Amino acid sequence: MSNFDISNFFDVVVIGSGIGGLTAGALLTRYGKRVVVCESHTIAGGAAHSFRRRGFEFDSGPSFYCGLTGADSLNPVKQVLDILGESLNAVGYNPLGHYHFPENSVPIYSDNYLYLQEVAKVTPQGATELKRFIDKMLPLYEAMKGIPTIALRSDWQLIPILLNNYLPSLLKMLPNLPLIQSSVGNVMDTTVKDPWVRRLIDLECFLLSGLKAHGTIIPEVAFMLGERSKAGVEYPVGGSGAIVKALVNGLESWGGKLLLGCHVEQILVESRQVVGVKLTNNQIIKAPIVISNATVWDTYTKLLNAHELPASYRHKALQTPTVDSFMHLHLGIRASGLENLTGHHVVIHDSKQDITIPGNTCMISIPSVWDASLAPEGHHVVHAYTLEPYAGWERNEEYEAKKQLKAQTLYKALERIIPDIRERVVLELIGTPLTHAHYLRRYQGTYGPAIEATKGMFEGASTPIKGLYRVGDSTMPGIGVPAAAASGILCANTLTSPDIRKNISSINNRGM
């Protein structure tokens, strides 16, 4: 920061460097907007950031991710990466991982044949009917694909763009307007009866929005079975920070700032107008428009007094819904005798309990299948994660045990793929949802709204302040980066005029 004069005027301010943020900030830059990101953290990229320890690269969050390298790719981070003239390297695989039941495990192919032909070795049955309900939600996927996320907003200037460019589409995807807000748990009532198949399908929304099929909107999972089987899955060489990387070298590329270790103590308001933000060390940023990467609950209590919002607004908005925090394992391993292993696997413990029981569903990833440069020779990295709700952790004397006691169940699901796991271990990190909320500054350690299909809405990027926007997890449904970042993508084209946009789109087309 001494190196940066940041009393000048800024076009906009950017609370927050996770991926909705970072992409906000680079295309508003790419969009000619003076851009600067405050970053509280001494890493960017927010739950997506990734971090070394003794030679190991670890991914805090995600590490699934399809689309980020194809010409074609619908992944948000892909169409933004296009625009910024970024990047990423990345291997593909398949199957995209293992689903261990008790009873059972199943690897599930990207491909959708593929995906029925290992459930139909489970359940004929149900392979029969879950290809019922794919075949109901492709024709939705088919409609949406037609219209890239880097071309919406969420004003009223969505309307003639989409009618001047997309009306084919458009068009296509009247037949499938009750689809756009119904669950996908009304499809699978109609299509599936098998119970695994149900469960199976409860498990998939779960890894995808954080609640099962009857929370779950039908466009998620239309889209994620659509784009996993025409992309495919991909692995970044060099994790999630690779991502981050790639967005931050957009943003300065084009002459944006990022300052870490900048934590944004205020969002200054006069007479219900945005006019700056002000730092813990009282510096002040001067901005007509501030965008929040925060969480709507610590953006709303934290950001700003409470008397800067409608009453009636901000005690329904603090009401949001939350998803539970995590207890995460970061494991540095010895690799000798895994040469066949896989990298996605989750776990249920539980049959007879529910999977969004803490500790019952498990996910598991070992990217250094994928790309050996994260972990030392001879060495895995591995990340195991469970739900872990934020009530009753303190950092006191029983913390520690605490740790490791919930960790067990991590433990416990790694022994299903590496029996011996534990005489493997040389590097041991537990977090739990005090880490999360410590490192990653989000309200509880949330993963975000657990705002359930037909019982609300997400609210988007404008608030009731003039100049003062939101961007992240708390603004779109889904968990993980292409929700980000099409959050994003969202706000920055609101921001921006549609001439704007579309003069950039033709300077890259034409191959700069």
Ligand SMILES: Cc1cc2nc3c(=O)[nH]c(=O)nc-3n(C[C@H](O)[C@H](O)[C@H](O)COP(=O)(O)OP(=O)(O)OC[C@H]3O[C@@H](n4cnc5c(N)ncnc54)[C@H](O)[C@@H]3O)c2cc1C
The other form holds:
Amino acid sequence: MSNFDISNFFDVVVIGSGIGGLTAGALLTRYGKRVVVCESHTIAGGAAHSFRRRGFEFDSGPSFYCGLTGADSLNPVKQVLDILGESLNAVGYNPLGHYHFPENSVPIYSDNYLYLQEVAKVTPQGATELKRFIDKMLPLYEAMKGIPTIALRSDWQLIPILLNNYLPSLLKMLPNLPLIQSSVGNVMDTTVKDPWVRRLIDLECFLLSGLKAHGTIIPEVAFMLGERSKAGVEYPVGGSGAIVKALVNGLESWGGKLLLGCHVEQILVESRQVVGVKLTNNQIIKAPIVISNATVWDTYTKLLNAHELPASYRHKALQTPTVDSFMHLHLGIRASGLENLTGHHVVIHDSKQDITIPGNTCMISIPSVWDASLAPEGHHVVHAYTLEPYAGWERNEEYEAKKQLKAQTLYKALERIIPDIRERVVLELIGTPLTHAHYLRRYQGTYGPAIEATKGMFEGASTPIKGLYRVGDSTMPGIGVPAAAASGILCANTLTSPDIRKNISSINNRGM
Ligand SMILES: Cc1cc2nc3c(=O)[nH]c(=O)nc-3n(C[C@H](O)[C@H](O)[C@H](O)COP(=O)(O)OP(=O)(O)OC[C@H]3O[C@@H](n4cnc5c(N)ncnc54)[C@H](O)[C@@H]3O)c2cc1C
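Requested next: the structure of the form predicted together with the ligand (the form predicted alone having been shown above).
To see the whole picture, the full complex is given below, headed by that same chain.
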């Protein structure tokens, strides 16, 4: 950030270059605002950033994506990239992964017909019940399909937009309204008795929201089932960092600024109105609008003084429960003899333990099977992770030993896929909740808010402070790359007149 003159006037300062921050920043730039994005880390992308060690390109977090490239994709990331004039290359694959239970392993296909066929091999009655469950979910997806996220905003002006442009889809939505805030568990209870399939549904929900079926809202799962079956599952060439790069390109090519290694110390507020931000080096960037991509806990404890928010509002926001953090194992391994290796696996070690118990459910991603450029020739890049509570972790003399010990559950999971994994390792990086919290600047290294269906809702972009907005996975619609991108869209659209957006989409449709 050395050559950058921060005394310039900006319309908007975005704190953080996670998917939510980049999306909001890039769209607002595209809509004509002067935007600067300040990122603490030296790499953009937050949880979705990629990092390189000794020729291996690692995803720090996400690796599972639908609809990154298809023309009619509903993925908000794709919709934003279209507006920015950016695109991605991606590799499609199916099955989307293998779920390894103690008693069997099952390939999970994106298309529901093949998915059900595989389940029928384990439990024919369960497959019939699962079909009934999916059939209850898909009408909501069909209704949501007609209203693209890119058209939405989070204030009253949404109502005329919906009525004028999306009336048929709204009418389709009406019979599904009771499903919108209901839990997946409620539908599962009325359609599925088979215990194997109930655990499968719990697992699918857990992988998505960090909560089982009774905690997960229906639109999240309806969207996942519909989108993976319709748009297919894809991995971005270049890794998750390629998505971040495309958003950064979009931001910069329309004139926005990204400052890396630029930590915001404080949001500046005068008379309940945002006036800018103060950086770690005491420099000040002035702007009438500040968008925080830091989590709700970080924004309201570290970036604002307590007295700047209404006490009851602040108290309630900070009471938002958290999903645990993670143990990560990033490995570079020798690939010889692994020609049939597939890229995504979920391993459950013990059926008698709940799937949410830290260490019991392990997620594995080996993206070099889709994109060989991510590893040196003859090698694969591996990321395995599992939930781990933040409490109890300290950088003391026991830290290294605890790290090694806790990584063993991940090695054991990997041995289900690659039995001689330990002999293949050429590079090992173990991350703990402290690593996660440090690099991603996330409170207690959390995956995100644990807001259970029917017990609360994610907050929208607005805050009680004039000019201060929030985006990212502790705002509506929640956790995940598409959801964080959707939060950025909702925020950017709320700050922009529908006419400006209409003009831009008509220019885009004519071809630029
Ligand atoms: C292990 C793991 C696996 C996942 N797998 C998937 C998956 O397969 N598919 C999927 O869709 N989603 C997945 N997710 C979820 C998804 O990655 C996240 O929900 C999403 O990326 C979060 O984006 P965000 O906008 O909330 O920003 P974050 O990623 O939280 O980024 C916020 C940014 O703000 C910066 N920041 C914070 N405070 C400051 C400050 N004071 N000054 C300057 N900068 C600051 C941080 O450094 C960070 O870069 C996964 C997440 C994890 C952790």
